[in-house]
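The data below hold one chain only, encoded as structure tokens and taken in the form predicted alone.
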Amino acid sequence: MLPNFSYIRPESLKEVHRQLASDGTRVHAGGTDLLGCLHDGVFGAEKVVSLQGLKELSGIRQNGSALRIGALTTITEVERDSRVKELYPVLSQAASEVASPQLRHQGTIGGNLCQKPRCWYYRGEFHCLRKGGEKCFAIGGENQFHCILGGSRCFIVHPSDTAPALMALDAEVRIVGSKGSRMVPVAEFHVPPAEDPQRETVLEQGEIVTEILIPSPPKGMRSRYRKVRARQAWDFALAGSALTLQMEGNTVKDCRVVLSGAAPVSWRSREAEEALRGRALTEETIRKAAAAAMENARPLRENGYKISLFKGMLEEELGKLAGRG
């Protein structure tokens, strides 16, 4: 059952910020995560402020040398946009893997970045560390889907598919509040539990994401997104990767390797990047890069299978970017 709350639909950003100034207020974009959290009692709300009246937050357009995606642009629109498909296939592929077709039609890219964790303890009737309790129940409980990298006190995995793709593209988000706006790299947008186990993003009270800016791709860039799920169900990633390679002939000039389903935030594997950068994309290079991505993995009791899953997936995807398969 949903809690009782007032519903406000402002027509301007100024009014949004005024409404968000009070405690007990939640932002409504597509609502696919918000309503589920309210229904399950993950958090409450005295007031829900809808952004649907702000048409300027929707759409995809060129903004100088960058591509601008409004925060209210639906996942389906991102997936199908011809510019995204041509210039940033990693993002188009990631968007196509989000949830189900129905949810992609309703959900927004801003909401996909800001969604809450899907840990069954956090979403269930457990007063866990992320909800202000004293412990992460996943450490000694059922943890087959939890993180193998970056776990510290809380062992969630971040559920977003678009976040790792945007991180691999060096994208930024514009955050706007009553005190003005600021630009934050997607790589710095999410808060790891080692810093604060009760926050997911750097958003402060009253702030919202208004747009995402993606720089023009460098010459010779190749990119792919892969998501491994149980039985190809409409579910969250057991393992995933967003890869961008800037090629100069047969050599990897620069690259980004970002993992999903691995850590509490989208996880950039600098170890794998170091194994690729400056080298030809041979089978040996690919094998070493995949192994390097997992060298710091620390699995829990039931999720050690993820290590071999990530290695195999990365070898396959890097092989495809090399033109083999």
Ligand SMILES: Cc1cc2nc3c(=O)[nH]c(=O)nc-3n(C[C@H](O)[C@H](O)[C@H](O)COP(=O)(O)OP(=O)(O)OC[C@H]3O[C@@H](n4cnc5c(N)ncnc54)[C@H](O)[C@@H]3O)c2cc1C
The other form holds:
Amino acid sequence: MLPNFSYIRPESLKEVHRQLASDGTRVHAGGTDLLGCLHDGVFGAEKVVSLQGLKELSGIRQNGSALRIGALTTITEVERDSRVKELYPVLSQAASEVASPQLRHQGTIGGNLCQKPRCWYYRGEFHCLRKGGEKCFAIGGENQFHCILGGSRCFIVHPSDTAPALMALDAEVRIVGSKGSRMVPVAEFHVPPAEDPQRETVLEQGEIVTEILIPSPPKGMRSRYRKVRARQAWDFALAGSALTLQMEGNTVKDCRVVLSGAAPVSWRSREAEEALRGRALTEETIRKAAAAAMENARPLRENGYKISLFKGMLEEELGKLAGRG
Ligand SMILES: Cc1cc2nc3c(=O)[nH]c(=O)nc-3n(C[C@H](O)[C@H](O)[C@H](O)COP(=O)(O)OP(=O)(O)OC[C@H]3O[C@@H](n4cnc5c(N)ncnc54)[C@H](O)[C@@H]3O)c2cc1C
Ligand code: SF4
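Output the form predicted in complex with the named molecule next; the form predicted alone has already been displayed.
Complete assembly follows, chain above in first position.
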């Protein structure tokens, strides 16, 4: 059952910040994750402040050489935008893999970055470490969908499909609060549990994401998103990859290898990037890069299968970017 809360829909950013100043307030964008969290008692709210009255936060615009995506732009709009499709296929493909058509029509890109984790203990009636409790129930429990990289005290995987794609594109988010605005790279927007297991993002009380800026792609960039999941209906990633390769002939000049379904935050594999950069995209380079991506994996009792899943998926995806298959 939903708890009782007051619902406010301001028409200006200033009023949003005034309303968000008090504790116990929650931001509402499309509501696809927020309402589930409130319904399931993941957290409570005395007041819910909708962003839907802020029309300026919707839509995709060219901003000099960068593309600006307003935080209220729906996932469907991101997926279908012709500029995103043409210049940033990795983002269009990632958006197309989010949830179901209905949820993509309702859910926003800002909400996608700010959504809460999907760990079943956290979403259930367990007062785990992330909720302020003493322990992580996943460590000795059912952990087949948890992380294999970057876990520390808490072992969630980050649920967003668009975050790894945005990270592979070196995108930044604009954060606005009552004291002003700041730009933060998507790569630094989510907080790893080693830093603070009770926090998902760098947002402070009262701050919101207003837009995402993606720089123009470098010449010769190829990109792809892949999501492996247990079923073809809506589901979160068991393993996923957002890849961008800047090619010079058949040589990888620069690259980003970002994994989803692997770690508590979208995980940039510097080991895989190192194995690719400056090398011809041969089968051997690809095999070594896929192996390097998993060299620091530390699986829990039930999720060791993810290592071979990631290796196989990365070999396939890099092969496709090399023009094979
Ligand atoms: C059945 C189901 C399946 C799903 N599958 C996937 C999936 O496969 N992949 C995936 O990536 N996601 C998935 N989602 C998660 C999510 O609902 C969507 O990704 C959606 O994009 C969230 O956007 P929203 O606008 O509905 O967010 P909301 O529900 O409105 O908000 C989500 C959270 O972000 C905060 N928030 C929202 N906007 C802002 C902002 N601009 N600034 C600061 N805080 C903000 C809210 O306070 C809330 O805590 C799924 C959700 C459901 C219910
Ligand atoms: S993995 Fe994180 S969210 Fe899940 S039970 Fe452990 S501490 Fe809680």
